[in-house]
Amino acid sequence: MSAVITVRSPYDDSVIGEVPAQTAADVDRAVAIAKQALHANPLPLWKRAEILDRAALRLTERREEFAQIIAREAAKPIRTARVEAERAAGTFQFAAAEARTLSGEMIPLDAIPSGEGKLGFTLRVPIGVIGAIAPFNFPLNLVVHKVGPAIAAGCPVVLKPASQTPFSSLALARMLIDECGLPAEYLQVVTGSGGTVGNALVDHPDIALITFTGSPDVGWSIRARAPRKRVGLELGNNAPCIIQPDGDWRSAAAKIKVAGFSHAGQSCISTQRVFVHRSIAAEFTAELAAHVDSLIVGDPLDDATEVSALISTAERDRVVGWIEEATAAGATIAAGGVVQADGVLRPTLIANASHEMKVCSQEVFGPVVAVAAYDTLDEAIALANDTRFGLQASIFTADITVALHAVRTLDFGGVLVNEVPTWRADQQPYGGLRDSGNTREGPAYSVREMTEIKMVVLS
């Protein structure tokens, strides 16, 4: 009997289902099929756009079904899972727009004497077979961020979903193939461990590009392991938010209630570090603590639930250990910090946090927000920048001069003003600096990574 992976609910440990524990040989077969399809059955632009349009429509129609899958396998509250399904449909729409407009450019060859009488232009052609390695935290939309642009670029994909959340990817593949007209060889899902399936994708000589979303340690090891491939990495962060005394700090507190704890903080841009001017720090912390205490925690399939379980008990216990380390070092728990009877860690607000604590210096990837007071704006910006990450940061202020100073000096891939750093539009160039990655996602940007420029000269 072939080996299988048993997938269990992170919330109550019930069995959701089983998927094959596939091997390197399965990856070899999938890549060979994909490579053959690229040469024997290339997809014209109109066909790519048509498939993507249908995908957006069908995903919208089947939103609830996909949301239920996400909620079960990821313990994402159903209300949040519905938003993810809606966003994924929008991501397909943006990818369809790219499929319709993907083009090269004219090159003025007669700008030099030897080019007179010649016509030059470029084409954008598929880079080749794409190996996509997806995370558990957005098991639908982040997969669509890889698959949608790949279809727009005309590239077949061999997809490895996270072992904890494979069913979203499998349902998506069935929908694209059975209902949207995508040839089956253009999207193959290979389920299995990162050490087996993931490494086989990274090492395969016929994979032209690896797109990976996940932890920095794994991501940079992939980059080192595949020096001759194009490798796109979207990695971690410990997103900072600065709140000036003239900023709307009450609005900031209400937004952080969602931004710090949605999906139990398991987002690369989950608001994690909050720097509040000392003159308003006590009021802000009390306001945010009240918001955090009001969060409804429990079963992800309950419409009322706002926060549910972390992806595993091991991850929950790690986060609890980091909270305990912070309190032992002098921080205080302003809200939460306890594990409920159902095993879910309550959303936790840590006050009087300091830079050396893990809850500040590293990526928590859990339902924890740390608050620290500052005296000057330059001090706050220095604290925000003092990190190996660089994905997104934000500032709340009513002063445009202060806002522009922060935009210029916060060293992050994205800076938001009067919004939390957790906000993202699926069409924006999303990505970071340093250990946060090396690419920009969003269909308009990803599709160009997934194509090569071919120069054409006509005499």
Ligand code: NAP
Contents of the next structure:
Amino acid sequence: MSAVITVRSPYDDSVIGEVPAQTAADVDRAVAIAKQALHANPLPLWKRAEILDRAALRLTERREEFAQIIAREAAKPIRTARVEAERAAGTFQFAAAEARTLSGEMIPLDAIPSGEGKLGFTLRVPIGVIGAIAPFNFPLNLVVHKVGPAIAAGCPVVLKPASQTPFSSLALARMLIDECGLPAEYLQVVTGSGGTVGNALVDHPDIALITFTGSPDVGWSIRARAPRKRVGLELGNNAPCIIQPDGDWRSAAAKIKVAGFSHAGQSCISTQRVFVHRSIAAEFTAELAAHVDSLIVGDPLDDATEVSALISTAERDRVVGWIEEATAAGATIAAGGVVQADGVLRPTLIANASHEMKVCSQEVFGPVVAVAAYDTLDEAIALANDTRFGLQASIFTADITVALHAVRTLDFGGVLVNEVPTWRADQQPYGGLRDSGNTREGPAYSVREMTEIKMVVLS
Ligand code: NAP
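The form predicted together with the named molecule is what I need now, so please give it after the form predicted on its own.
What follows is the whole complex; the chain from before opens it.
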């Protein structure tokens, strides 16, 4: 019998199911099938758009089923999992729009004497077989952010989901193939460890592009390992949020209650570092602490639950260690900081945090928000920018001049005003600077990455 991976619930360790532990030979087979499909069965634009339209429709109809799968395998509270499934349907809609409008451009060749009498234009052609490697934290929507644009671009995909969350990907592939008309060769899911299956995809000569979402260490090692491939990286962050004294700080506190703790902080743009003006720091921290204390923590399948378990007990213990390190260095716990009887770490608010603490300088990827007071705006912006990450940042202020100054000086892939840095629309260009990555996702941007420009000259 071939090897299997047993997937267990991060919340109560119950067995959810098994998937095959596939090998490099399985990757070879899948890539060969995908390559053959690209040449033998290219998808015309109308078909790509039709498949994506159906996918949006079926995902909407089957939203609850997909939400249940996400909640079980990722311990994402079912309420949040429903939102993810809904967003994934929207991502397919935006990908369908790209399929309908994918086009090249006219190049005015007669702008030089030797081009007179010639007609020039570009086509956008599929880049080739895509290797997609996905993280555990949005096991459906972040997979759709890779698969949807790939279908729009006409590229077959070999997809490796995170080992903890393979079932969303497997259900998605079945739906696309059985219910939406996608030829089976255009989406093959390979399950197995990152070291085996992931590396085999990265190394494969017939994979034209790797689209990777996950941790910076793995992401940059893939970039180094595949210098001749196009490699798109969506990586980590420690998102900052600045709160000016004239900003609507009550609204900021209410939003951070969700933005810092949704899926137990396991979002790449989870609000992590809050810089609040000293004049309102005490009031703001007390208000946010009350919000955090009110969060309902427990079973992800319970409709009332707002925060559940981290992806593993090892991750929980790491985050607890970082909280202890911060308090030993002088920070105080304003809310949470304890592990419940069911093993779940309570959402934690750390006050008097400072830059040297891991909860500020690193990506926590857990239910922890760290608050620090500042005196001047320039100081706050310098603190926010003092990071190796650069995905999204935000500021709350009522002053348009301050807002525009922050937009200009916050050095991130996205800057939000009077909103948390955790807010994201699926059609926006989404991606980071520095260690946060090297690309932008969002169907319109991903489709460009997944196609090549072919120049045509008619003489
Ligand atoms: P991860 O440990 O890096 O894993 C991501 C994927 O890479 C998984 O499928 C994993 O497989 C695979 N992998 C591991 N080692 C590999 C290797 N040597 N070669 C190829 N693939 C390999 O990340 P994660 O814990 O799932 O996700 C958390 C991270 O993702 C955080 O840093 C978060 O900020 C980031 N993230 C970024 C974005 C964004 O859009 N910027 C969005 C979501 C998450 P296994 O599961 O089998 O190990």
